[in-house]
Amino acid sequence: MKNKSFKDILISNAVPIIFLVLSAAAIPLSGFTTSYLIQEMVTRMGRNCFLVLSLLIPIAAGMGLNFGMVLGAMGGQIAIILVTDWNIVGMQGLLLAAMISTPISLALGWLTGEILNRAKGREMVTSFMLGFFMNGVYQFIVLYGFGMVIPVENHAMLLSRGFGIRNAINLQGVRQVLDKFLMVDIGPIHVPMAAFIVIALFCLFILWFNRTKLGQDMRAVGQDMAVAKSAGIAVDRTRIIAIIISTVLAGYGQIIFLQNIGTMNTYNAHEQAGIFAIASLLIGGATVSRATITNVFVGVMLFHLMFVVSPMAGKTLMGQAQLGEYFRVFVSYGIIALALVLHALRRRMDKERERQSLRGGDAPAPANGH
């Protein structure tokens, strides 16, 4: 038993254990000073830990992991390009920003969540290529909507042609507006304390939200659909209302980090967003089926101490900082396959414990008798 709960615990945590020893072997290969670093884990956790804290809800109502999140990251764009073009800047920028937002990722949110009422058992699949089909569909609005459909007064953003956006737009009207509008010095450290507050409230909200009917029916779901359903659970719009909260969330995420770069790569933004943050969680130590607050953090930290330490490990091993590049696109993708794997991995033997507890149940008693 000892033998067996050491492999659990080793499966369990095995991704985060990974990226913890590359991080003890990356960091002093690097040459990065600890000030360096912390600054920009700050930086980088204030930036991104809103987006990975979208994911947690759909988990949670057994859904998986969300990558339809990436429509609410549309919806953050095509807000932040209205905002841009409008010339609205500072704090008023991005709560405009945000309102614009809502209603359109709430109609994408809404959307996915029938889909994928249509698709049970196949949710992360089918919110993977939904995803790709809604990017057709933005990409088509970005690129001939916009200065055809949608007047653009700022021709600045249009392209030579004069419609569609063009592939990179300065965003020095809300470029960092919420990172500045409470910055604290700690030593050499700049702490974006508004940014945090921010990401604080998510999580309060989160753990409220656990705890009211919505959410402990949405855990009841997650767990056994069949038995929710016969609780009296409308498990279906259980589900839709998981993802539309993901989604809609998601938008603000995509403008808070969007307002942290301050500058926007229309036509790809978006799918960094949603692979990032699905990694950053798995890399925590969560799992399809369970994450927490916990893990988004932890799962930051790592994720991007390793994108900050790779390029210079791979230029000091290698002599080539394209190394630690590579390595980047390797981890995103490569964490998530290694996750799903481990994920069925830890099934298989959660079933054959099972059926080993159901023998063991079922032996006949001792000849001796009691």
Second form
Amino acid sequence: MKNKSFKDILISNAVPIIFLVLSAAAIPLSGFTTSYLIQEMVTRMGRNCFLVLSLLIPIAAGMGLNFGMVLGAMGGQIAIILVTDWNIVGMQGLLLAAMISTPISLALGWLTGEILNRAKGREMVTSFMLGFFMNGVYQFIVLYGFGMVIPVENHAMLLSRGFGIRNAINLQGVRQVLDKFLMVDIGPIHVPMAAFIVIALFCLFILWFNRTKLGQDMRAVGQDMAVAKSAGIAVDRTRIIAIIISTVLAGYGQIIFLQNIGTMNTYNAHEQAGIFAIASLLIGGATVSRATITNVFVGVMLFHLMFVVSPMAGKTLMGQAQLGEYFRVFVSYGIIALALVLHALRRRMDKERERQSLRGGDAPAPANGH
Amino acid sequence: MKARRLVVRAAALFLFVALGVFLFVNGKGHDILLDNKTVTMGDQTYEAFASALISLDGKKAVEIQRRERLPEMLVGKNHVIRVEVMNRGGKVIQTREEKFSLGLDRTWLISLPMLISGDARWIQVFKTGEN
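The form predicted together with its partner chain is what I want next, because the block you gave corresponds to the form predicted alone; please supply it.
After this comes the whole thing, all chains and molecules, with the earlier chain placed first.
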């Protein structure tokens, strides 16, 4: 195994290192205490890690960042709306929401998989556009379907015209149900242990899944579809399964996220879920073609550390908290753009390298490390 | 082989739906209005009492005064209510415990005077606009 030079390590971990440096500079400026920051990180990791973990399987299958995870988030949100309307509360409400979101996310995941199989090599942009398209369908259902076709018992959830769900819903019945189910106090820090157990189970599932036949098939498909196909792997089916798993898990992740927040921004919550989850993963050092569980945890921590400290740091530096707010939105989109540019560059370099090797010339070292 | 797979899938689907129904029934939250007002049903009048201690499902009792209506929340289908009627001196003069089941309706009105008097209509679905 080739030893990596310090420069190689720096280059391959440039994004997390930059964020670490930025955070280290912003923390003293923000004036937050250590215990406050630790509490915030623990809460936010419990809230977001599941969503980000749902992105790993499609990356392993070579489908890049699943921007289509917003479809799963929509499924989760529709389930949460129904459960809130029926007034199913507590853990039962949360489990029922997960159960309702499952068939919705399954169907949406299958649809996404079928479409992405027709757009091989352009999965990310296709799933991104599919997210926009399905957002329209979601808005149509929630804005017109609820109260008109789908009966709504709780009229407080409806717009004043009598149909369509309000912009914000109070999720009182399921608010922090999972978090409070097993809250452990470690000194001044409240740790939502149940949420972390669920996340740990998900991590174990991913590790186990990677060792199964299907998991191995996915990795084979991710490395080279043509080789996988010639080895007898049902490439299209495997890719559809990867997207279905990701979409269903994104639905669960959105439910976990919303129960922690306690309110739902009906028409925007899913959009934010996709962008922030993908940005978190990339900040953790993942690339479009390679992501690990470690990337998830590092990314969520660094991204949310920036989220917490940047408004206050902006206020201290410029006298305006809004500056930090702009910064974190800029960072979210910027990091995704940067990752996509780097991915395109690496692909171009890899192709160039292949061409060089076919010509018999000296091939430069592979750019993406696999 | 195909038939076996079909049976397994049908069983899994049945279990999935059954679990969903179970969660729906047992997780359904109901708004309960504990009502201590004088009620007239037909030619029968049930007088409100001075005060009472109400305990739902063995939880800590709440005190209700004459002409008061207290909101409570119950989750699930089957419950127990315990009413201890007190005189003006605060001494318990009558106790009654009843088991009851809630349907799928959201809001229910429990008339405490009717409950104490043994009228079977002491619990009713509360429709918005009623008082």
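Residue numbers count along the first chain shown, from 1. Throughout, rigid core stands for the largest set of C-alpha atoms superposing within 1.5 Å between the two forms. Computed from a predicted model, the values in this text were never measured in an experiment.
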**Request:** Superpose the two forms on their rigid core, then report whether the C-alpha of M349 is displaced by 2 angstroms or more between these two forms.
**Result:** yes
